[in-house]
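In C-alpha cells, one chain follows: the form predicted alone.
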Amino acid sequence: MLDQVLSSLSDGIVLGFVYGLAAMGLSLIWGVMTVINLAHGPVIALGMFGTYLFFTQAGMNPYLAILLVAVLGLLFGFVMYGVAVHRVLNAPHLSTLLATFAINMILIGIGTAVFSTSPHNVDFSMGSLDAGPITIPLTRLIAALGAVLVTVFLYSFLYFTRPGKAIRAVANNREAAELMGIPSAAVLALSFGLGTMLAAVAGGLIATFFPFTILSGGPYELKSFVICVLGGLGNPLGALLGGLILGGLEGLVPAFMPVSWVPVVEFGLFVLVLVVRPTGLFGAK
C-alpha cells in the first residue's frame, strides 16, 4: 500500500509542476490587467498541436519544438490582445469574459475542422527513472524541470529587466506608470503575450507524455482556475506552488478512493479556499 501511495504521489507532484506552469499564464494576465482569459484552454491545446506538428512534419526534437511553440505563443498572444482584449480592457469584466470566450469558441471550431477530435500523440520516449517503488518516465521529469526553468526565467525577467519592471509598475498602478512615461498599451500587450506563451509551453510539455485532442485544453484550464485560487490570483510563484498542491492531491486521492472523486476533491478545495481565504494560500499579488 505504501509503495502504491509513494508512486502515485510522485506522479502527481511531477505533473503538478506542469499544472503550475499552465496556471502561471492565467495568473500573470489577471495580475497585470485583471482579465480572466477564457481562451486559456484552447491555447494550451494549440501548444500541444504545435509541438506535434513540428515533431511529426519537420522531424524536430519535441523539446526544440517547444522553443518554437513558445515564440509562436508569444506572437499569438500579441494578436489576440490587439484583436479581442485591448478595445474592451476598460469595459466591465463581462466584456473581457465574452471577448476571450469568443476566441475560445473560434479556436475550438477551427481546431476541430483542421485536426478533428481524434486523439493525437507525440510518440517520443526516453525511458524511465526507477527509485525503489517509484518509476517516473523521464519525459515527465524533463517537463517538471522545464516548468521550473520557465518559472526562474519569468521571475528573472520581471525583476531584473526594464520591460519586466514596467510590467510590475503597470500591474501596481497603471495611471502612475503612464505618468512616468511607461507605454501601458505596449506593456499590457507584452503581459498578455507572456501569459499566452506560458500556456502554449505547458501544452507542449503535456503533449510529450499524454495523448490530446483540440478539446484537451479545457480540463487544464479548469485546473488552472483552481490553482490560481489556491496560490493567490496574480501571484505566479503561488501558481506553481498551487500546482504542486493540486498535483499531490491528484496523486493521493486515487490511492484511497475511486478516481471519479478527484474533481470533487479539487473543486471542493476550490470552494473552501474561496470561503476561508479568498486571497489564496500564498496571497494575491
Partner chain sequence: MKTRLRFGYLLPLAIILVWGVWVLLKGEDTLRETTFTVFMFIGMASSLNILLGYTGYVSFGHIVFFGLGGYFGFYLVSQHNLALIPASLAGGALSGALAGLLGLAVLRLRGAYFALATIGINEAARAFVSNFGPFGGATGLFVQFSAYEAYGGAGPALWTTFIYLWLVTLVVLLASSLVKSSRFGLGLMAIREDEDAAMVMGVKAPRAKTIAFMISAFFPGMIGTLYFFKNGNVEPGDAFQLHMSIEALVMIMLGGMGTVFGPMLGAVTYQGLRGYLLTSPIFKSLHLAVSGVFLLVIILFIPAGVVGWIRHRIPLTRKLLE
Given for the second form:
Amino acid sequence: MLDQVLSSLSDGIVLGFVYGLAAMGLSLIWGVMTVINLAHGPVIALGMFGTYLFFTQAGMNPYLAILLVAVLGLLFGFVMYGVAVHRVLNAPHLSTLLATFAINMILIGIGTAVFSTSPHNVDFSMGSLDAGPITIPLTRLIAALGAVLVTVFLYSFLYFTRPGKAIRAVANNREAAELMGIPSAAVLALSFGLGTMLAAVAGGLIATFFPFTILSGGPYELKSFVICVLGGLGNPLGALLGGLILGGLEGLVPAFMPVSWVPVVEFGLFVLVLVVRPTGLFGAK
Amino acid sequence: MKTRLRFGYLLPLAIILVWGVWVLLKGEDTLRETTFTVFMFIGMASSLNILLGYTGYVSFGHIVFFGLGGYFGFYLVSQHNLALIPASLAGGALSGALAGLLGLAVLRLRGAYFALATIGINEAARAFVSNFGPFGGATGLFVQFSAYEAYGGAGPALWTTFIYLWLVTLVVLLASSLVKSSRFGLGLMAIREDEDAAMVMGVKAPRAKTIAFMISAFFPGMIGTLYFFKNGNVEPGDAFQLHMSIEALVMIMLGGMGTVFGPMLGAVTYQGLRGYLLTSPIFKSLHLAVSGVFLLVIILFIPAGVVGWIRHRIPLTRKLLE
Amino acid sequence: MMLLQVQEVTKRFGGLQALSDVTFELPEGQILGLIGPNGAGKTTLFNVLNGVFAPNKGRVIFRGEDITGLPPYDVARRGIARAYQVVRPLNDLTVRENVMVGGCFGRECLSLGQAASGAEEVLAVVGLLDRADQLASSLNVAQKKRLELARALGSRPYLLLLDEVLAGLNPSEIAAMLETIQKIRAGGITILMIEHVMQAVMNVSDRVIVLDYGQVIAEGLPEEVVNNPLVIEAYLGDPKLTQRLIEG
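Since we've got the form predicted alone here, give me the form predicted together with the partner chain too.
Below is the entire complex, every chain and molecule, led by the chain shown above.
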C-alpha cells in the first residue's frame, strides 16, 4: 500500500513540474496584462505537434526539437498578440476572453484538418530510473528538470535583464511605465510571446512521454487554470508550486478514492480557493 | 414613445410565435429538428444575456445550468416517469436554486475571476456527475421507449417536446423584455456600468445580481431537460460542453449584448452560418477555424454586435429594436 | 434638528490612521464645507459616512438613527446621496436613465414612471434637460459633473455629499455650479461638501470644518477658520493653497 502511494505520489509530483510550467505561461500573461489566454490549450498542443514533426520528419533529437519549438512559440505569441489581443486590451474582459477563444477555435480547426484527431506519439524512450518502489521513466525526469531550468531562466530574465525589468514594470503599472519611456506595446507583446513559449515548451516535454491529439491541450489548459488560482494568478513562481500541489493531489487522491474523483477534488478546490482566497495560497491578502 | 417602445419588445416575440406556427403547419421532421436547435440557442443566449448583457457578469461556464438542470429533469422523466412539464420545471428550479446558492459566494468575484470560477464550477459539476450513481455515472441515463407512449409514440413525443421548447423560448424572451423594461433591470444595468457607484445610489447589488443569476440559470435547466428528452439520453460529455457555453456568448456578442433582440438575432445567424459551413464542401473540414475567424472579426471590429451597431448608426431604430 | 451626527469616527488602513476621533454635527438645511490638505482623510470620511467603509470605532447617526456600518445601498435608502470627485457616469445609459437610477433606488424607491418625471425636474435644475436622451458617455466634463449632481439629487436625499464638484471646471462653470448648489439648498437639502476651491467654499458654506492628518483641527464660521493659526499651519506645506486661503 505504502509502496503504491509512494510510487503514484512521485509520479504525480514529477508531472506536477510540467503542469506548473504550462501554467506559468498563463500566469505570466495574466500578471502582465490581466488577460486569460483561452488559446493556451491549443498552443500546448502545437508544442506537442511541433516536437513531433521535427522528430519524425527531420529525425531531430526531441530535446533539440523543443528548443526550436520554444523559438517558434515565442514568435507565434508575438503574432497572436498583434492580431487578436492588442486591439481589445482595454475593452471589457469578455472581449479578450472571446478573442483568445477565437484563436483557440482557429487553431483547433486547422489542427483537426491537418492532423485529424487520432493520437500521435513521439516514439522515444530513454529507459527509467529505479529507486526502491519508485520507477520513473527518464523522459519524465528530464521533463521535470527542464521545467525547473525554464523557471530559473524565466526568473533570471525577469529580474536581471532590461526587457525583463520592463515587463515587471509594465505588470506593476502600465501607465507609469509608459511615462518612464518603456514602450508598453512591445513589452506586452514580449510577455505574451514568453507566455506562449512556456506553453509550447510544456507541450513539447509532455509529448516525449504521453500520446497526444490536437485536443490534448484542453485538459492542460483547465489544469493550468486550477494551478494559477492555487498559486495566485499572475505569480509565475506560485504557478510552479501550484503545479506541484496539483501533481501531488493527482498522485495521492487515487489512493483514497477512485481515480475518476480526481477532477471533482481539483475543481472543487479551485472554486473554493477562488472564493475564499482569490490571491492564491501563497499570495498576499 | 411608450407604444413604440413596446413594439421593440414585442418584435422578437412575434417573430418566434410566427416561426413556431409555421413549423407546426409544415409538419416536417427535419425542419422541426433544425428549428429545435435554433430555438434552444435563442433560449440559452437570451437567458445568459440577462446576466451578461444586463448585469455585466461573464458567466463562461453557464452551460452547467443546462447540464445539471437537464440531468435532474431527465432523471425525473426517465427514472420516475414524471411528466415532461413538471420535470423540466424541476430541472429549471434546481438550476435556479443552485445559482442562488453559488451566487452568494461567486458573485463577489468580478471580471475575469468570476468567469474563471464559472468554468471551474462547470468542470466540477461534470466530474461529479460522472461519478454520481443515480445519474448513471459516466454512461449517463436513457429514456425507456415506453415513456414516449404517454405522448402517443416517439414521433408525436418529439413534436410535443418541440412545442414545449417553443413556449419556453417565448417565455424567455418575455422575461428578458420584462427585466429590461423594469426598475429591477435598470438596477442591473447600473451594476453593469459601475457596481460601486450603483450601490452608493441605493442598488442592492448583491441581491439583484443573485436574482439575475437565478433567472438566467432557471431557463437553461428547463431547456436542458427538453433537449435531453428529445435525444432520449444524456451523458456527462454532452451535458457540460464548455464549448456550447462559449457559443452562447458568441451569439450574444454577434447580435448585441444587453438587447432583447440581439441574442435572438445572434443565435439565428450563428446557427445559419454553422449550418452552411458544415454542409459546404469547401469549408466542411475547416468549419471551426472559419467560425473562429468570424468571431475574431466581430470582436475586433463590431464589439457592440449587429443590433448595437444598427442602433448606433440609425438613431430611428433605437425605438424599434430593444 | 441635527441631521447628521458624527461621533469619534476612527478609520485605520493597516498602519495608516486615516481618521482619528472625528466628531461634528450638521444641522438640517446648512451647507457645511469640509476642507483640508491632500491626504487629510476627507474622502475617507465620505466613504465612512455612506457605508463604503465601516469605521474601526465611532458612530454615525443620521436623523436620529445609528447607520454606522450599514452597506452603501442601505445608507442611500435612508437619504444620503453622493456626487463623486472623479465622475462615474453609467456610460451606456442615457442621461435620463442615470438620474432615474437615483430615483428608483434612493430614498423614495420610486417606480420607473415616477422616477422618469422626477428626472425631468432634476435635469431642469442642473441644466441638462436638453441632453436627457443622450448617452452619458457623450457628455463633456462639465456636463458630467452636472450629471453626477443630478443623479445624486434624483434620489431626493436629505443629505447630499459633494466631493470636489468644482474641480476641473473653468471660472464661469464654477459660478454656474455654485448657483445650482445654492438652488439645491434652497430646495431644503442639507449639503456636506469637500472643496479645494477656497473662495467658493468660503462663499457658499454656512460653516467649515478643517481636517488634517485625519483629525478635526478647526471648526466654525468661514472667516473664523481662515484666521485660525492651526489651519494656516496645516496648509503651509502647500504655499499655493496658503496664498489662496489668505487671499480668499
